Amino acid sequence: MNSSKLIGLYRALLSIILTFLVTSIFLIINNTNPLLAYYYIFIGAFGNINLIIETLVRATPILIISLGLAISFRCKVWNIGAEGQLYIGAMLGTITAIALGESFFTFPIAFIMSLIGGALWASIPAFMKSKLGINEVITTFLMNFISINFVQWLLSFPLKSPETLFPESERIPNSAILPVLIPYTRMHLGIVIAFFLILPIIHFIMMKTTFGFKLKVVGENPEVARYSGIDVEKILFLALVISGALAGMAGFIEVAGIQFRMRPTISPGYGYTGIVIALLGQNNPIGISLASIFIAAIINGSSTMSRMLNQPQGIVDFIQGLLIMFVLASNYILRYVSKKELIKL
């Protein structure tokens, strides 16, 4: 292992720690072992085949989302939006499901237009900040607020269900819904996409390409990037298109394997669950897929633990948020602690 990856190793582990040693400390104040709790955090994501799978379910749009969020932090465009891009991209895979009805093309042409959705989605942003220079973490976030709120204005009115009454599409045709590979769970093709087709194909575009060293390159030094012939603005604007459409095609994903309708409340916020996997991760693949499963892990063992310890649900935005702070602050710990001589880097 080399030392960028091992120092990105470190970060990873430092900041894991440091949170469950805060974590820990509330839970001590409000009177819980926090032994006993991470046992049933980890007993509820882990405690039989059923959970696991479910696991790997929550696990399967935060990894296609991270993934896509890796891409645009390589390069250093922070892609705040991939909530927003999510919900344009199920939505627009959704319509066209309903609109193609049962055919066999109807899932892959779907499935594109959900890709579709959300890079155009992104290509807004994206083209402001190319071109026009606007701040991207402004853009994207405010973005997330339009979309989100016109999927539910559609969703409460042109497009609500005729069958149901609620605010939420019709159900897609059955050759739009992944097949369940275990009978009696939730075990869909989704998460076989995600694991072993997307990952493997994202994790070679940013290893083993051109692109990817250009990714790397504009992120190092922008000034360096363009001395040496490449086209900056046109790296970041694709940066953040990919990133806009891994986005989309995660919310169909979800969509087509597990909701079978277009909901409002299709995210339990996936797209910022994502940045957490992303920083978390160190942008890399690999880092990201273990980070994905851990983080689902929580998400799912925490109603265990709340169940059983009587504590809130919440604590899972208080570990990521503590994530978010420990993972952006690890390299000034690191080089604290290695001057310290506690560790070698």
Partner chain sequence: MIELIISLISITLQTSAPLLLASIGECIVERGGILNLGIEGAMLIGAFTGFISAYFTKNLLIGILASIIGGIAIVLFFGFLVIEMNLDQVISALAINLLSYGICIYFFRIIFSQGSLPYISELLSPIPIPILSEIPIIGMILFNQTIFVYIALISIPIAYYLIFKTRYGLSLRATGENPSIAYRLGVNVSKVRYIALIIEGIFVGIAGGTFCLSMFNVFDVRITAAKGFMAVSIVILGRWNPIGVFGGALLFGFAEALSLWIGTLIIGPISASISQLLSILPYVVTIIALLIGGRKAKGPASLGAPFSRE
The other form holds:
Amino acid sequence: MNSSKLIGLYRALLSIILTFLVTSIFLIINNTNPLLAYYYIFIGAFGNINLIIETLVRATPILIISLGLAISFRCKVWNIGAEGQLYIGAMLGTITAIALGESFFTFPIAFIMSLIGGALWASIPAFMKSKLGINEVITTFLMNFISINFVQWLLSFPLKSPETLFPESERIPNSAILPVLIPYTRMHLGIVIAFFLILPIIHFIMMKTTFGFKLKVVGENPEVARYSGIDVEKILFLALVISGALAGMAGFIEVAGIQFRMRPTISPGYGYTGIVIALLGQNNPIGISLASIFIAAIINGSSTMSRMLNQPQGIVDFIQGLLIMFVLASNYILRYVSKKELIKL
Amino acid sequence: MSSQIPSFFSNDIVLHVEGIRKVYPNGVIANDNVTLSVLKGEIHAILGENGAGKTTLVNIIAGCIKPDAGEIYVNGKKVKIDNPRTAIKLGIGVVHQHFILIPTLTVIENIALSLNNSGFRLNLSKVKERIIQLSNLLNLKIDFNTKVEELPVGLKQKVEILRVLCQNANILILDEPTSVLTPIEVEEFFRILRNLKEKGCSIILITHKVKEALSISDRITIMRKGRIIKTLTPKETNEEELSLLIIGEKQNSESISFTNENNNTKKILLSVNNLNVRGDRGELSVKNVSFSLYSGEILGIAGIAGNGQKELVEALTGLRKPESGTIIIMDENVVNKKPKFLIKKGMAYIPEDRIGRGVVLTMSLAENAILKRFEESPFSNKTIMNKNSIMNYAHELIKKFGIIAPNPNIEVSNLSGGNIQRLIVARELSYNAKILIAENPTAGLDVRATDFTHRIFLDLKSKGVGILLISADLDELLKLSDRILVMYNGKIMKEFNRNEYDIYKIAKLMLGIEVN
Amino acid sequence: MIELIISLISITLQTSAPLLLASIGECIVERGGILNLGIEGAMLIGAFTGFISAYFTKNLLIGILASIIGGIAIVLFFGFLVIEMNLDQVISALAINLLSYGICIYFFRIIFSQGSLPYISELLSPIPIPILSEIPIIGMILFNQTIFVYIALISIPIAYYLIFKTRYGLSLRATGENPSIAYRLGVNVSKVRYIALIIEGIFVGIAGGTFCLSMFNVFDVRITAAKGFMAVSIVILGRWNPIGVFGGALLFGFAEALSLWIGTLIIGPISASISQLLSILPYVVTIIALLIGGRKAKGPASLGAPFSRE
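Can you now output the form predicted in complex with the partner chain? The one shown was the form predicted alone.
Now the full complex is given, and it begins with the chain already shown.
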């Protein structure tokens, strides 16, 4: 492990420790023993094989999203629209699957359509960023509200399943559903796809390819990138579109692996959780895979903890907010420390 | 070394700095035990080469840079100048080499900005009154509601001086003020300085021009390599002695032998015809420029910064679209081609802003070394990078170009300026470039690194590379170039062959004065 | 018909108010070179503190005051991250937004038990301005509004005066163009920026307060609904000028009012469908407006760039 990866690890650990410290203070104020709370979180996430699988189930969509975000963050494109890209991708995938019905090609085609959906949705802010220079943070975020409300409308009216009372789509055909690998659990093929196919692919792209190299140069110094013959605008565009595609894929895997229908509640803010994970994982795919399991464990574990200790549910969002804050702050602290150590050659 | 001031003067010392030391994070010692006194009502020149530490000293007195050690006394009292506001309050007015004017604000607004008067409301009419009063002193007749960006350089400088006067400064520090002025303007400028001196102002004049220092100042302090060498009066010295003091002992650089072959026997590598290029604000910055660069020659472009060189270079390197005209590289018009294409054609480029445009500070030496070639074999097969060959290659460059670095994985931000320059040179020359465009390649480098760069250039030249050398350093151009083009206001004023070199003629042309 | 149009214009003023307040605040801060994308979170905190205080004190004016304090606190925290720690402004803003969201969700549930739905019994009522409000038609529209609308409208000339007619405004503009030059000219860059942020905190806090104290009587973390980001878009479209910002805020406010208004017009089985679909209208309008008008927008030259003294 080289020194920059080591610093990244320190940074992540430091921010996790600081987050737990601050959370403890509020738990104590709220008359709760923090150690007991963390114990229940751990038990709730890893207490038995079923809970471990549930944690992995939870980690899957956020892993895929944050891998995509890592690509866009690597070149400093701040895509905060993964939430909306997820909805569009999942919706398009679901529509495709239902339209195709039972067939051998249903899953692959629907899967690809979910990628295309996310990518197309992201291509609007990507175009605005690379051609018109309009800040992608604003556009991607605003487009979340368009996509989520639009999907909600689709599911409430034109695409609503006639059989249920809730706003949700029809059930997707069985051939579009990801098979369960361990009977009587929700351990579906999507989890394996995420950890053993998508993760290595993204790792390879980021670390070993010229595209990954270009992402890095553009992110660190776009001026130099331009001088070196890199088409900066193209890279910015592609990075955002790829991250959109992965968010769309995450949405469809959630439909095909867990929900079997498209629902307006399909993502409880996974697009934003992905931001926390990408930053906590220091844009490094391996770090991100660990961070996504970590956050998934906190999400699942804290609902157990809330029940056991009668704590409010929102603690997960609070922890996520603190985490991203301390990732930033630890960046500063370590930068300050390491600057003092270095001697110019 | 202490300054040589007779003790009976000491009541008249308005500014005294003692033992100032400043070491930059990259290890450059910019000021080393600098001690200096400035008397009431004197013009005190600080004379030295580029990189002697003059500007650092100015910035320390102005409160822009914190010194590592040393003390400052104003009017006999010890002061701590930790930000520019304090300096302004103490009556220290600085005209920096790079103007500190906000281009989008008007003249009045710029001046009002630095005034310390109280009040919530912005009272521009009051400021204007004061400006008009003082502008007579400078013989400055302009509309003060003009935005600063619309003023020519000479007027900008007057606005700067006006600003300093409006601040009620009695210690004026002028950093290389004449470098942007024409000789006629310089005369007038000196008249103004003498005027101010008579009104009791003390003036510190930072310059590298010996003649100027001799003609205007009461005392001259020579700085070299961050140290004060000597303080003299103009009467007790002469041009020659000062020049020797500035340069120090002669460097034993090899004399450069020139083979003045006839250009007809050489190949034209680059030919520029009637090129017009617009600048950032839409103004025509390069006007009808034509020239050819031959293989095996160094073509110098002389000119004061801001006369279209930047835009010309950007057009040549594919970063700026020309308005009209052609750029032909080896029989192919490359106008509107992207940088990538030009790099493939064999164009290498050493940018002036090495940190901003030359390297990615947060990436490793190895990654920077292949920045322009990462899509070539053996570094990648277009899509997949080959780490081993990249590392081997980086090791090779480190050895060949004498880059001081423990290993190729080190982040470039940990290298010194000279080593970064070596890295850039190494990278740019590594892909068998046929044309090299070098923009002020030795600015800010120490003697060793400068010498290294010059040797490389001459070596390349002997190998048939054509080098376009854009430099503000006339001595460098005279030393290296086979031909010199003088650029002024976007136009090529004249071409000099090596046997016609005349430093005074070139200098005048750089200022836009026609010569026969 | 006239009554309907009057109500449309009146709703437009109401929906524009938070947008206008937030974008005026953002306009001032961006003039000083700081891009604060964290106003979404700051607005939410303003709504939260306003709601809590009004709920417990039963005093809406204390609610407004608490909104202001909440807004200032979170914006100053952002200032600490980007000025003191010199961190990236965009990521710091993301962090602020997520943290604000987390704080609101968590503390709302700490304060009010799980499942309860606290509400404020009385919202701020419109304050008719004597005489003026009696002018036919116009009086009803312009001079019979809540205090928030009046504050929002007054903020335009205040901001204009501050930016262009005061010494502080001059320092602010200089800082936004080039902080290092401004610094060398004796401007206290950090102080100028902190002051701008405090002003923004006040305006954004009030903007947050409008949601819980005048529009809805409950609190929900989705209450700001990207209004902060709309405000940032408005600043771009308004070209960093309070008057332009006013136009932008009216446009987006109108889009929102229109979607509400049409929703009330349509009766019958499709009305629910139409009004739900119409809820995306303000966002679509914003994106289209940015597509058309965001192109040649040139803000303060150093907007978003880090600044350190040496």
